[in-house]
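One chain follows as structure tokens, the form predicted in complex with the named molecule.
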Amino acid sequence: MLDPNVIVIKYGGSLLEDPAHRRDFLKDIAALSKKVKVVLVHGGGKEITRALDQKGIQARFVDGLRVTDEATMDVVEDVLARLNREIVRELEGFGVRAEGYSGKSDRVLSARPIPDLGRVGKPEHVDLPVFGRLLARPPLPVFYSVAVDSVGRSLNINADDFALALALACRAQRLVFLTDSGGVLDSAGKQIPTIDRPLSENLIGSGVITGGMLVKARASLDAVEKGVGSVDITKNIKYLLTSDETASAVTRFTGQAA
């Protein structure tokens, strides 16, 4: 069993593009990492789509997952690796040591390809000795969501699924998804405070939860039902720095832990 005092935080692609929010968020991450072990996982969806556009490659999604041919995989890896270096540097600017990784680093996360989606994978195995060693090191680990397949080739992993795999592997006390909408919104655009499996299925069935939120909602339910202490979707992590959680705007997932 790895250190359970871990908070896994997934930082979404569109928020990354807001410079003021990004500065504020990374400063909060730096402060939080002085109190508890933080694992940061980031996406980069918007920037990947823009880079593909420039190459004349059309982005295509199936149930929120990006269809990834070989040319798209090269772009995904380039964009995410660059964003990763930027985030590490910016965190260090706030006085914390940080280190960038992907699932390919010592093969910490391996995945299997999802049929018909090209180089897209579903996380299959977290190498616990490798992950444990990495958690035991002082720098704050910052992951971009590329994993390896069984022969060492890259697979594009949705960053929510990547964060879920790491949170399950260490039975994290919390998993927090940061995204631009600030939570799951109902059909009237109002944030839903708590969601359990029946409500989630209802929202998916009625087309209220779609696209990227579909992946996030499924990952969130999976996490609470498999023993992650608490799972939130929100827009900022200030509530993790204070003891007053009631004032925060989050969508919290609840479920019967296994």
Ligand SMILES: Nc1ncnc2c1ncn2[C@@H]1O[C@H](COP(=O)(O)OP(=O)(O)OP(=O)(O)O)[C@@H](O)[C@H]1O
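Please supply the corresponding structure for the form predicted alone (the preceding block corresponds to the form predicted in complex with the named molecule).
Chain only, nothing else included.
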């Protein structure tokens, strides 16, 4: 059985692009990894789009997912693998052992292709023995969001979905999504500290939760209802290093009543 005392953290978007935030975030990750087992998952969509532009390949999206043909898949893998090496190197500069992986590493995560999107997939299976061995090793695992299909071809995976799949596989104590906007705000612009299913559906129905946050909200509630301890949406993880977690701007999705 996998050790559930794990925090899975997904990092990406504009925060990954901000050198100051990235430095502070990775320093915090290094410190946190000395207290608890951390699994870091990162994306790199903005850098991928820039690299595609340089090659004259137009980026196309359907429902927020990048349409990925063969040429685009090559760029996706090149960019994410390079970013992964950079992040591992930066973490090691903060004195923590880290090692880079993708879902292709010993086929730890396999996915099914999504019709009409080319080489894009939805996570389908986490190899628990392989994932367990990675968790049992000392290095902090840093994953980039590429997986394999049933015949071993690379598939581009949404990084939120990738992190969710790993968190569900080990029933992590916590899954954390870092976003530019931080947590969920109510209609008055005030941070909502805790959300359960009834409150979430009310906020969705009233139009408070929309767009990309709506997708995250539903995924977060599904996660806690399937065994993840809690799911946080926030802009930084400093609260995880303190004894007073209420001091930071975090929205926590929980299976308990809010």
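Positions refer to the first chain, counted from 1. Just so it is clear, the model here is predicted, and its values are computed rather than measured. Think of the rigid core as the biggest set of C-alphas that the two forms share within 1.5 Å after superposition.
The Cα position of residue 183 differs by 2 Å or more between these two forms after fitting on the rigid core.
Comparison between these two forms places the CA of residue 206 8.0 angstrom away from its other position, after core fitting.
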